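Only one chain comes next, encoded as structure tokens, the form predicted alone.
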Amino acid sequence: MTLLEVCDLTVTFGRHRRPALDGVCFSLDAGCRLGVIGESGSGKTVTALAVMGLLPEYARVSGTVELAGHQITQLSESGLARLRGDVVSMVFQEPMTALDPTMRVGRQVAEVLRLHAGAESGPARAAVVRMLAEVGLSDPDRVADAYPHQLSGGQRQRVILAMALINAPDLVICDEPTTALDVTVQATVLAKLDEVLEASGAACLFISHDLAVVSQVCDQVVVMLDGRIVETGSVADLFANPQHPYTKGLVAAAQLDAATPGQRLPVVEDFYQPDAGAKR
């Protein structure tokens, strides 16, 4: 069953701007998982945005983005923000911008449940121990008791999801939730996700620069390129297989990243040189 269609999505900023993204299509079936990925720039945020219904009022759009039967882009804003939380949810990358300093994380995340779910202050507390408990943190009534900066990098990111969680979504979208945490921190918090959507069987879009992060968490993957999509498939495919010069460069980063720590990536313009004519 389709839960996330996405067709023929453009997107601009600014009247003479190239689009930020470019006739992308995609779909997301239920209890799946889709990568995104792609450099800096090349329209991966922008469709998270798109499909939170997040973007700003200047945004020109045009194409579709249904979710769950709603059509994202014609919805209101009272009408997205029954969607958020409830249906879909989404773990940022940087958790600190995402969590209010001035407030307990218990507290934060009760206000999502209380919000769609109108749980009383008693039982939405026990249901915030036993999310942050399942996200992997090991004190979780400390953690909860606790501020945003008196937690680590992945305790914080595991309260983000935990937030993003509570109230067991369709959707769950990763925007690069990984990339702020050293190594180590990073393998623990994509193994807790990977069991918490397993255990959850919610859908995830994760997205990411990285494919072999990508990986480890999906199954199924777009690379995007300047607002386009340019190459799918599964990551098995992708990574024996690449035809795209430019997903090629990414699967050659990915293998000598993994064959030889610490060693420098090869620069993507070493493997991609777009034609002369292409649009830009």
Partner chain sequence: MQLAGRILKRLGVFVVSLVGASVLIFVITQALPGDVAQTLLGTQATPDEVAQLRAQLGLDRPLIVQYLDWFGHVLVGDFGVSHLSGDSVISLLLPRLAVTMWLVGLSMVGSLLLAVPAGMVAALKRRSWQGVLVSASAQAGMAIPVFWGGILAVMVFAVWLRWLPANGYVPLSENPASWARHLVMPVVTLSVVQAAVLIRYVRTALVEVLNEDYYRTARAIGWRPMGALLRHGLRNAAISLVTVLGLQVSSVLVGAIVVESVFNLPGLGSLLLTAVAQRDLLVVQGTVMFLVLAVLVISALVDFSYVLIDPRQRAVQEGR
The other form holds:
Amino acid sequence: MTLLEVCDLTVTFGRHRRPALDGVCFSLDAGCRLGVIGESGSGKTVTALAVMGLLPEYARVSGTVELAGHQITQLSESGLARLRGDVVSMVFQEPMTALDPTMRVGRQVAEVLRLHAGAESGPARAAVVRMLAEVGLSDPDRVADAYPHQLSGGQRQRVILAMALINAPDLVICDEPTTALDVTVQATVLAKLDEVLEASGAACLFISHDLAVVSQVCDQVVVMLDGRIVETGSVADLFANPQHPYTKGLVAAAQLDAATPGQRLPVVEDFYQPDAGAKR
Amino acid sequence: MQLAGRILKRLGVFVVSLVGASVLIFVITQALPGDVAQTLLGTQATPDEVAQLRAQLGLDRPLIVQYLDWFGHVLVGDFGVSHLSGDSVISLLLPRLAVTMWLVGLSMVGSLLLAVPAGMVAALKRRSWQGVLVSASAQAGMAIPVFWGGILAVMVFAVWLRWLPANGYVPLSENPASWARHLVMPVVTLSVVQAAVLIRYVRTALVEVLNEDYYRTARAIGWRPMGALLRHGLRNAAISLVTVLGLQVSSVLVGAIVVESVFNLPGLGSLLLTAVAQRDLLVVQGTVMFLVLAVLVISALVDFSYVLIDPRQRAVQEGR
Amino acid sequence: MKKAQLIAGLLLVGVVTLAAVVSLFWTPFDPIQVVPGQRLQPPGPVHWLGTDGFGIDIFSRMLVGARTTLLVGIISVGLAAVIGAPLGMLAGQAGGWIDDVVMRISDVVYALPALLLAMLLASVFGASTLTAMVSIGVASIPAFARVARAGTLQVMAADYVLAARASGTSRWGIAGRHVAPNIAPVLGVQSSVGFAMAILAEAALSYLGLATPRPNPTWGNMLRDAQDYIFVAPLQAVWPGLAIALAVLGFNLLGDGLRDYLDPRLREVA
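Moving on from the form predicted alone, please list the structure of the form predicted together with the partner chain.
Okay, now the whole complex, with that chain kicking things off.
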């Protein structure tokens, strides 16, 4: 069953002539995971914000985004607010700044419950602590009473993950969730993400510039370049037989094992020159 | 450590400002051409009388000794004696303090109650007409002298509509309803003028919040813009706003002195203006010193309140 | 939009300046001489804005008032700029204890608002235009020092200044060649905004009787006089206030307009 259907989505900001998104189409079935890969400025984050209905008001949008039967681009602000955090949730890039520094994190997680279920504070607390344990925080009671600055980056990212999952959403959008973390922490957070997504059965839109990271979580991938989707397919196909030169570069850069020792590591630019693409 | 350091630094600024301001006040008073005693006694006084008063006031001592003597008394709450009436400055101050305190306190609250919602609209709707309207009103409000605002208010509400008394004051303990009726116009006038200045700062602080990641997180979990700003924006904006508020204390006090004059309220402003008119030098000196001390203490306290607002500052105390 | 601000500001400031200049050569009536038979005339073809409680033509007094307003503004802002800006530049360039001392002095002056300074000066020397100018000027010094210091720090951190220092240009060479021209625009903006504050302060002081004494007209002391007749001739209390508000608005708009004009980065955001 299709959960998310994005069709011919075009977004332009202010007076910019070049659209940030240009005719983007893809769909995602319930419980499935789709990786969105591309460099910064390729439109990945704009896509995520469009699905959340969080594009700034000066954005001009055409095309359709249908999520769990709702036309996102048609909904009112209050209609969108009801969906956010409940049907669709988001895991952000910057764990250091994505939490309110003046509020204990337990309350911030509980807020997600309260906003949508109107939960009482007693049971909410219990649910929060349970969720914090579930995302792999070893001392959930203490973490719930901590302020963000008292937690490490990995801990904060798990808190954000807990906020995204506590209402059992149908879709979780992860926007470069591990980019800001240390490589070692990255691996454990990714593994935990994989585990909790599996357990909750939520679908996932996973945004990253790193094909290696995407391949750990997703089976299907779309490759974005300059606001367009240039290639779609399963991770396995992409690795085995990349079509677009940009994808070839991504694959080479992700397969570091294949590099000959002593030789320069491959980079995307070896395969794809942005200028050539613009003239195409 | 970081917090202790910041508090120590702020205390240092407080002490330096207090000592510096007291020196300045003392020097200006001493700058009188001729002699304080001569001025006090007038031109008819005999040299003997002048010399006697000089000795009595301790004016024959070196300046530094005079200053230390005066400042020492200030520190223990003795702000001098009026040479006209012989009353101590503090005894002149105290009965009038309540009026000024009500005016200053209520106006600070009032200006926040006006400026915060207006600043929220200005920030959230900054790209539409509502935001432009708020910003334009603030710009206009900033240009209105507070006393003219008061006069216009009298024209409308006292002369034309006859809803409120044009001037005067009744103590709270005597008749609360009448007290309130007499204070409404002064407080609202001062609040509006102060709010016009504050709105800009509130707007700037909130626009900063709107660009923060945690605001986006709040929107992503289902807050609408206004809710997200109320729940997660105000407290964060307050951290930068307390500094501005600390600086506003002195401008509210100045405004209060002017407004007291417009509405003929028997506060510290009228005490000062009477003393200036009578050239009662020591009362002016003592009262100004008292006000500077009060402003410095209040600004320091307001400044310190960021510790209550920002948990990152408190955490240091909890031993992390 | 931003350009409109600048033009509106220039226009208002221009009108005030014109009024002040005209008053030097011509006023419709004598702005000081009491005319007992002409008390409290309503606005009309002879007395455009009416006459006050002494029978003096209000429009004439308004014109002369513009002169006092501008004079106090120019002198006090000039005083503040001449003392504050070099101090701020010095603090920003020297850093260390010099910076600390300058900034602490500025804190001290900050603790003593213009009104309280004016009261002290008035009780010692008697209230006059001069005491008003001095107290407003002194009270405005910290703002100039802060702006100049911040601007200097910014310039000193710029790459081209680092390059100049690396190539051996002296401290004062840098101050003359790079810092002064680069912070001049900011100081211009501060002057305009400071002028607006000075007008407000002068008006308040003369309203309270702490500046230019009667019979010389200022917008502030005209409002004080008008207040006595508020029940019989309320319009009198409108004109001088309106003049103050428009002059302040003019200088504020000019300052804001200049700031946006000089800082294209800000222009894009707003």
